[in-house]
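Just one chain is shown here, as structure tokens, and it is the form predicted alone.
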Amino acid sequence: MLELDGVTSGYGAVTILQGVSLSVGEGEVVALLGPNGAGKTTTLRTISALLRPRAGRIRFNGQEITRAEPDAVVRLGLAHCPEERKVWPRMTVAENLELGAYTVSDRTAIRDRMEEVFTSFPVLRERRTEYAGRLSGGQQQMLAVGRALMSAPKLLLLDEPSLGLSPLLMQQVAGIIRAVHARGVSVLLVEQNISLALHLASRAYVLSSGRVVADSPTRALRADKTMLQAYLGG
């Protein structure tokens, strides 16, 4: 579904990614792991066309998107749920969800998609008229994921969904990701909680200093104490 081939990317004069290659298959949950500063968020931003690759190629469902604009990437079926949720706090839950469907002109489709989000996350239905800034951290994460689902993605990029949450809310986030996957959406997951990521994903890539240093089934990675200690804090 998604293929990166030798992608180099960065910010201004600073190069972060150095020849990154990875793939996500249809129906997969794939984790992208590594220490702070490894290039995980840069990878997601490059895939979703918020950053332009300096070298390499990106393909999505067989179509070249290396030079695509962000809105075109969304229309193809790729959605990005950014780090720290970034909901609009002074807009209601329903308004945040509607903005997730900004590429959709069919009002019936928007209403149907919102109903699907409410079915997956019933608390959002209960609080649909409340300002997003009044939601708990876990509820805001549900809203951020729901907003991304409003574009009916085939692949969801999730950046640090458990960041800043309590252990209880982390389990709620795990449930969110499982619910998304159950809807047939593939997931590329960036997550600092290594245990959470390795139990949600079937495969994982490990980044270090902008390079892929491991590509492994998560079952094997959980047993690789040398890799865990060297790049993932044990």
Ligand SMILES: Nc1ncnc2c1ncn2[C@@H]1O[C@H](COP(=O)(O)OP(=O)(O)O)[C@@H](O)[C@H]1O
The other form holds:
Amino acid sequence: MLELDGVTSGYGAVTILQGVSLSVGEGEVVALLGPNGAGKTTTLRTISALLRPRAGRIRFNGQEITRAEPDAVVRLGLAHCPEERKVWPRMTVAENLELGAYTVSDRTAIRDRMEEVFTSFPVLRERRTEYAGRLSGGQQQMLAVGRALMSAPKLLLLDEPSLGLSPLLMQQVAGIIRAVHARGVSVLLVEQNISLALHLASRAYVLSSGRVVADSPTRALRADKTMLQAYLGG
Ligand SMILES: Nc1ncnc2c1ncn2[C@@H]1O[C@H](COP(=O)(O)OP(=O)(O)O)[C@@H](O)[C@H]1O
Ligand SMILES: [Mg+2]
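Following the display of the form predicted alone, present the structure of the form predicted in complex with the named molecule.
Once more the chain from above appears, this time first in line as the rest of the complex follows.
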């Protein structure tokens, strides 16, 4: 479904990704792991066309998107839920969700999708008219994911959904990702919480200094003490 082949990318004169190749299949949850500064966020930003690759190719659903514009990528079925959630605090829950459907003009489709999001996350229905800034951290994460789902993606890029949440809310995040997966959406998951990621994903890539240093089933990675200690904090 998604395929990166030798992607190089960075900021200004600085090259961060040094030829990253990875793939996500239909219906898969794949984790992208690695230490702080490894280039995980840069990888997601490059896939969603917020950064332009300097070399290599990106394909999604059989189409080349290497030089596509961000809104075109969203229309093809790729949604990005950014780091730190970034919901709009002075807008209501419903308004935040509507903005997630900015590429959709059909009002009926928007209403139907909002209903689907409310079915996955009932608390958002209860609080639909409240300002997003008044939601708890876990609820804001649901809203950020719900907003991404409003474009009806086939693949969701999820950047550190458990960041800053209490251990209790981690369970909620796991539930959110399972709910997304149950809807048939594939997920590329970036997580600092390694055990959460290894639990949810079937495969994982480990990124270090802009290079993929491991690509393995999570079952194998869980037993790989050397890899866990070298790159993932033990
Ligand atoms: N906007 C930016 N401008 C310049 N350098 C950046 C920018 N964003 C990130 N970087 C650098 O890119 C590297 C990778 O960052 P990032 O992709 O955010 O890592 P990760 O998400 O794995 O923690 C880091 O060295 C970081 O300092
Ligand atoms: Mg990051």
